[in-house]
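This document starts with one chain, in the form predicted alone, laid out as structure tokens.
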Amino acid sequence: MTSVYVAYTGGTIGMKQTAQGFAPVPGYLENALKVQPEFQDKSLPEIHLHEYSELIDSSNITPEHWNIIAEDISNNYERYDGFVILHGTDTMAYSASALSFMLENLSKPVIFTGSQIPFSQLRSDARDNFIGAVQLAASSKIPEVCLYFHNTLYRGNCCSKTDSSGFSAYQSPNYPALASVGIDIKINKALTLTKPENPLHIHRMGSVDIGTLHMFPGVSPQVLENYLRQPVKGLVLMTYGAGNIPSNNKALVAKIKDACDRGIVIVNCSQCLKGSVDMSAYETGSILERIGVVNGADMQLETCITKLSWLLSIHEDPELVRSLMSQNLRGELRGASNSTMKTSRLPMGY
């Protein structure tokens, strides 16, 4: 029998109605699963549920929590066929993206899921999300970090939460779904990463000072200057369209150039949900390329933030970080599949 390790970190999926509103209650989820007949079905894999001692609302997630999850997976890696991480929906896309970079040479499925309505409620989406994630973790053999929600399996570092109230809460705008679950489970193996030959290696995520700045008409150079004060090491610049800024704002451009010259890694990420940054398309974007800003290509905001944070936490050389930000490390860039692109290897000692 296949077995799946389920790490319950907190979030809506296991909350119970209290006098103060919905809140995580220790032991509630495990007891609820025991009395549901569908979870006693022999077609399900063996499930080992581990409830974290501190159940956390996902809005309170920090890199240290990612380290705890990564080490939990590592400690149980040889004993189980797959892993499911039950997580709150608000920051699930950030966590799935972060873990994708932290778990190098992953050869088993690690699937994040949660729900919009608690398991305790009649109309909850928790049952379907939980069962689907467990079945995929046990049988799909997809060697990467994924996010499963509302019958769809996505690459974990290609997702964004796009709906705060609907059951289809997530989208992967720039990369197709890895699997869909209906009457049958359909997995697109051509889109999944290649199973690595080397053993799993965990890279802890350090705490790094980075920021994000959303471009808008009339943005002040002084605002940017404040963002780029020490000890900031990186900035995700959310630009217009294909990666454009108000290039006639000479003071703004000068602040960006000065930051790049000082070793601050700035990544150009489009405000658009779908599409890619192309800094060669317009003069308003090419100026960023000339002064040293990194092309974020088609990565989602969550991906740019977690990848930049991770790289800066494990390497101090800004030139190496700039180079690695532009390389496909875990399938986070478009076309990163078995048939079209191989993932890049990080240099020794990074």
The other form holds:
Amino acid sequence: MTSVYVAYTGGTIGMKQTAQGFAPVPGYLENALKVQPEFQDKSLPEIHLHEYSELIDSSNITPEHWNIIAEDISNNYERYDGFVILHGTDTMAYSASALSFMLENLSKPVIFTGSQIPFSQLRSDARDNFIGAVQLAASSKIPEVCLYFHNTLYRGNCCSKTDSSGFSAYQSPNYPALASVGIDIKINKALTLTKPENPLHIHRMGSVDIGTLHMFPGVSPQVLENYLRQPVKGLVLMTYGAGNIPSNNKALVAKIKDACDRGIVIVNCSQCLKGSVDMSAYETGSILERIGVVNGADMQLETCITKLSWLLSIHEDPELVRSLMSQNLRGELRGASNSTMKTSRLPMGY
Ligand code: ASP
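Alt. form predicted together with aspartic acid (ASP), vs. the form predicted alone above:
Starting with the chain above, the whole complex follows.
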């Protein structure tokens, strides 16, 4: 019989109504699960629920929590067929993306899920999300970090939360769903990563000294300058369309160039949810390429932030970080098939 390790980190799925609004309460989710008849169903994999001692609203998540989740998976890796991480929806796309980079050579499914309405409430989406995630985690065909929500399995480092109230809360704009769950569970094997041969290796996430800056008409070079003060090591620049900025704002361009020259890694990430940065398309974008800004291509904002943070927390050399940002390390860049994964050419394990 397959067995699945379920880590409950907090989030709406196990929350209870309190005087201050919904909040996670220890033991509440476990008790709610015990009284649901479907969880006694013999066709479900065996479930081991582990509730974290500090249950959080995911708005409070930090890289230190990601390290705890990664270690928890690593400590239980041999004993279970797959892992479900119950997590709040607000930052689930960040956490799934971060863990995808931190867990190198993952050969078992790690599925993040949560819900928009707590388990205990009428019309909750928790039950379906939970059962679907557990069934997918029991499948040996998905050796990667995923996010499962509203009948759809997404690659964990390709998602954004795009709806704060609807049940279909996530999208993976630049990579198709890995599986859909209807009458049947259909896993698209052609889209999932291949199983690695080497053993699991955990990379810790260090402190994250990066910033993000959204371009908008009238954006001030002084604001950018403040963003780029020490100890910032990286910046995700959220640009227009195919990766463009107001290039006639010479002071702005000069500040970006100066930062690149000082070794700050600046990544060009489009404000558009779907599509890719193409820094050769317009003069307003090619200027960034010429001054040393990295192409964020079709990565989501959550992916750019977590990948940059992770690379900067394990590497000091900005040139190496720039190069790795452009390489497909965990299937985060669209259209990069397994055969074009460049992990074998990296200077150390990634
Ligand atoms: N604020 C909650 C959280 O992210 C929202 C949710 O779980 O849906 O933990």
